[in-house]
Amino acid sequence: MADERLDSGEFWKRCIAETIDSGEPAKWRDSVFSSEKPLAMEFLGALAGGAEVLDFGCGLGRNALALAERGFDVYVCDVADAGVRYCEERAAADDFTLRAVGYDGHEIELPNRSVDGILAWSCLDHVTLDWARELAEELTRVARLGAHLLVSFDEDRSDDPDSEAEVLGDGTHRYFSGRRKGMLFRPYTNDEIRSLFETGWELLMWEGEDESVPRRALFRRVE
């Protein structure tokens, strides 16, 4: 990670700041739980009342707030501090509390085995493969035995006509021009997604047939 070109944190900080300034967050109210998809409902049903849940890569907080509204004790972290602050402000306005935790893009400032649930929605595919493996280990570290993990990987949209990218040796696309300038995106196969969590986790549910659609998976911590 010494090569600063491989850190897309600045892209997300800019993206979230611009979204907040434009007033767009009002359009982001629907959470991943709003449609009541079986996988998302299974995740919610696996959590006891008052469970501690980490929204990893919380963005503008639509999912974190939905979890808080359901009575969970929610931690939020993101490389974009503006997004975390926006999450906290939205929660406070609705009389909920979100707990911000430090995150530098690599380490999460939580103790070992400290959360009962983790949501990692469309974030692990925005780093290099080695970095994703590192983050998967970090998520494993903070998960309690029996914790549930809900992950999402976007469909392959790497061929963006509005942005130019170089393809790195591991298949990651690093965009250097256009609307995605500064962003990393790595298309994943189903086997690659499963391999990120093959140690310490049991796969419970899966959504998405191939790389042309988002893939979503629910895991349970077993070791």
Ligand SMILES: C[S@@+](CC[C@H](N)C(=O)[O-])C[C@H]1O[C@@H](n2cnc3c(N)ncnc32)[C@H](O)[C@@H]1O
The other form holds:
Amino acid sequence: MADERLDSGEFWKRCIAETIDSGEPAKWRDSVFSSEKPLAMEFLGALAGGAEVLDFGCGLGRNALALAERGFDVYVCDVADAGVRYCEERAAADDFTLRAVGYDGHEIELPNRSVDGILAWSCLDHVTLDWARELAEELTRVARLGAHLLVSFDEDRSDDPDSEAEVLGDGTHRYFSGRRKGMLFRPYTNDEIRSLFETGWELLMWEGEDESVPRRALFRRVE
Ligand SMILES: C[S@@+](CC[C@H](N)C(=O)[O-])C[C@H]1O[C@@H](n2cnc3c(N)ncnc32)[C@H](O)[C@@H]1O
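Switch from the form predicted on its own to the form predicted in complex with the named molecule and give that structure.
The complete assembly is shown below, putting the previous chain first.
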């Protein structure tokens, strides 16, 4: 990477390690499937029994575990290894298996067209725009024809006065102080989200009006 300040992996490693050390907060237990969001339900309904699903940017694994509990064959990856290990251990304690796949922040160690479903929840907005485009291509590469992709992009939450950020040329906020120090966050317009997946994906469902709220989208791999 040309500019190592743009590698936010250290931030996430620290954030996830601190979350684990503090005892898992309740909010990390609820998955995106627990509140029966229409898009999440549609995603589940589109997957055949035993489908192979990748939770990309899995964090502490709340969503991966919920998918494994429903009988799917779940792969996990994240820039923060501690999160991947943590969710693997939690799965093992509950007699489920999650499969950690190698990932260096850019390449996912899965063959072309190898998964039926991909979840990328609140993670593609934590890299720069070019990086997100590269990752969208990587997700496209590993998706089978007909695969479903569920993505979420958060609204701008620059609400912590102690966390100051510089805004980079592509609109990415790079935090340099406060508890977000080291974090990247890029607020997305609706068009920008759609354009990340304009090649090879058909948009099936959309939630969220504009940048002031989280935007969620469900796509299907069509070519
Ligand atoms: C807000 S958390 C969401 C975690 C999880 N998806 C969830 O919904 O609970 C953002 C996640 O994105 C991950 N992340 C940050 N940069 C990433 C990258 N370049 N590639 C993959 N994951 C990344 C972080 O490590 C973190 O787990």
